[in-house]
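A single chain, nothing else alongside it, follows as structure tokens in the form predicted alone.
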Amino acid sequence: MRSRADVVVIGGGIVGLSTAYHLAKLGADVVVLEKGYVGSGSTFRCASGIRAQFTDEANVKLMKYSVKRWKELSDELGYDVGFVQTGYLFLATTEDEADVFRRTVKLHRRLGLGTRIIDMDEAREIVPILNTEPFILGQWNPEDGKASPFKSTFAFLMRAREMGVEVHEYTPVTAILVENGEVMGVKAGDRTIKADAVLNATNAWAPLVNEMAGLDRELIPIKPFKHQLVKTEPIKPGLVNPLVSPPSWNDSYIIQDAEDGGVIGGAGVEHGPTYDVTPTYDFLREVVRWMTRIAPPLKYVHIIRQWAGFYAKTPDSNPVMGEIKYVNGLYIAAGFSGHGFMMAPGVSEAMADLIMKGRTKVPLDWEWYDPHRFERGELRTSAFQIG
């Protein structure tokens, strides 16, 4: 392990492991600590699904950059991150719920998604399993899509070793160094590691990892929350192509794994806060439920796997990025509330530039995303939180 870097990240998820990437694109010697494998806190435990369809504008430009970003990884990087565009349907079943829709359209037809309003005849030709009789009118987006979370953390992983990132499973920081205000660098165990910046991108943990630079905790908040999936055996590939999500349902979703065809499901069953992952015979039994409503073949198939992860939530569910004024130096991108896998591109090379040259290009509204908003009392339109 080097005793000296530009820029130490902390945490191995994708977020922390694409911002070592972009950050080494940019000059920037990086060593990441991961305290315990990468991908095992919230990565490797999410839905796989990626979208440009929130409800409010900041969301929307930040996914229409960030699923341009996913189109293009599997070149850049070299390694196949396994991006396809199958597109989201989000179904409404009351005419309120199909006004919101309308409007939320023609919210992305101004910023330039390709999202409009189908009827349930067209419903059932992207979904053949849809039981499309409880629902009024669909909001379907073709370019949404959904990736590999194993595939594109190591394609993160691999490219950013190459580019001379030391990456360190298995160590936990112990302390975050601060002399006059001014980051020194990080304790890992009994080894030192100065640095002119550090970036707290641990997600759940990161009022914990605020804590070890002498933050209170509690300063940005962030919660985490157990939320679970299950996953199927494979059925006929194209059955469940994009995700599915008739949101009054409990926000309930499907969505096929377009590797494997087995068919993924989630529901807004939220246990917490808590660091828990066990998985409970509640969920398995709500989600089991929804999941049949939106597709009833699924019933005659078999739940082959269950398990949790977390949503790292903040009161407006929007997530925590930039610098932390209190200490020259210390950076947070953190508090995903489920949407840090979908995010990752725009917001990894959004905090690079941010650390290294103090703006980007990316269009990333960081007023929108201020780690001190809730320190005035603010909080933002709450993000869309499904899949």
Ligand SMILES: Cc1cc2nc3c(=O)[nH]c(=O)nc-3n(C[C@H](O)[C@H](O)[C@H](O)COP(=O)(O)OP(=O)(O)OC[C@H]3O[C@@H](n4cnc5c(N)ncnc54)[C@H](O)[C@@H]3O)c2cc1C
Given for the second form:
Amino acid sequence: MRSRADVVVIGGGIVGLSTAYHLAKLGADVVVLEKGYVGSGSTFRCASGIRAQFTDEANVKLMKYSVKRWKELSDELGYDVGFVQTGYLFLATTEDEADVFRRTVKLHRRLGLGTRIIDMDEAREIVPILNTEPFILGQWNPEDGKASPFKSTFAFLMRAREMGVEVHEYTPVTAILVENGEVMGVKAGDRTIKADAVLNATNAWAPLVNEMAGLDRELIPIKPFKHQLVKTEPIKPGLVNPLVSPPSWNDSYIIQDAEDGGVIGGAGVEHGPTYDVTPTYDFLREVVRWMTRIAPPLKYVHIIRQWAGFYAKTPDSNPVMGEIKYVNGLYIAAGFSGHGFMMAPGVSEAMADLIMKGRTKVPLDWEWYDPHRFERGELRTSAFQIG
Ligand SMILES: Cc1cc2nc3c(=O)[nH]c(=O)nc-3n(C[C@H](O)[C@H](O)[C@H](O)COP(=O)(O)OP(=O)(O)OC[C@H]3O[C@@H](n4cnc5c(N)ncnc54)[C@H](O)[C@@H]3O)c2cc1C
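Compare with the form predicted alone: the form predicted in complex with the ligand:
Once more the chain from above appears, this time first in line as the rest of the complex follows.
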């Protein structure tokens, strides 16, 4: 292991690895330290959804850019990341909700997204097994999509390694070295790596890592909440191509794995704060109820897996990104509140630019994601949660 690096990245999830790749592109010597295996945090446990359909300007702009980057990544990295533009379809069950959708479409149009309102005939063409009867209209964007968490993480890992990035698994960081308010490096057990900059990319664990730099755990209040998914046996490809969600049905959603044809189902059953990832029966009961109401033929399909991971939530469900002002050279990109997979391409490029150049062309509103907003008692509009 190197004893000196320009940047040490703590955390080998999609955010840490993609930032390491972008740092290497800018010529930095980078070491990534991961306490388990890469992807073992939340990344390999996510539902794979990618959307620009947020309800506020900052997240729409960031995700519009990220979707553009998702499209380029397979060619750029030389590995297939499994990105497909199969869309997101939100379904309204009440007139009030339909009005919110209409307003959201106006915002999206203004910001250059192709989102539109569709009727249930068109919805049924897009999702042949959809139960259209309970829904008034749909909010549809065909440019949203999904990618493989496994392939994309490995694509960043492999390319970063080819570019000289050192990635060490099963290597927990145990201390952050700080002198006179400047970051000096990290310790991983008895090994020390000196560095000019350190990035905390540990998402659900970020407050514990901040504490290693002498900061209060509550300074940037990110909390781990258990969220779960189930997956069915494979069904005919294309029956549930987009992510389909009626938000008023307890934030439930279904999305078909583009590769193996299994249908993944999620719902807004949340436990925590906790670091426990044991699957629970209350989630299973709730999710199958909604999945089979959204697409009744799923009644005849077996569930073959259930698992849990973390939404690393901030008080306003928006991530924190930037430099931590109390320790020069200590950066954070965490608290993704259920959206870190989709945001990773835009966030990682912007973070690498910030660390190496102090500025970026990525349309990321630093003020919106300021890690210190909670100290000032500021909350952003809550980011729309689903998938
Ligand atoms: C059920 C579920 C569904 C989801 N669906 C979606 C979705 O459809 N779309 C989407 O965009 N997002 C989704 N998410 C959220 C997404 O999984 C996360 O936001 C994303 O994976 C965060 O990536 P990350 O790299 O920041 O964090 P992680 O993948 O959690 O990586 C952080 C890493 O830091 C490591 N670490 C912690 N402490 C230390 C230490 N001291 N030293 C070294 N390493 C350390 C951890 O082991 C971990 O691997 C979902 C999450 C869940 C649980």
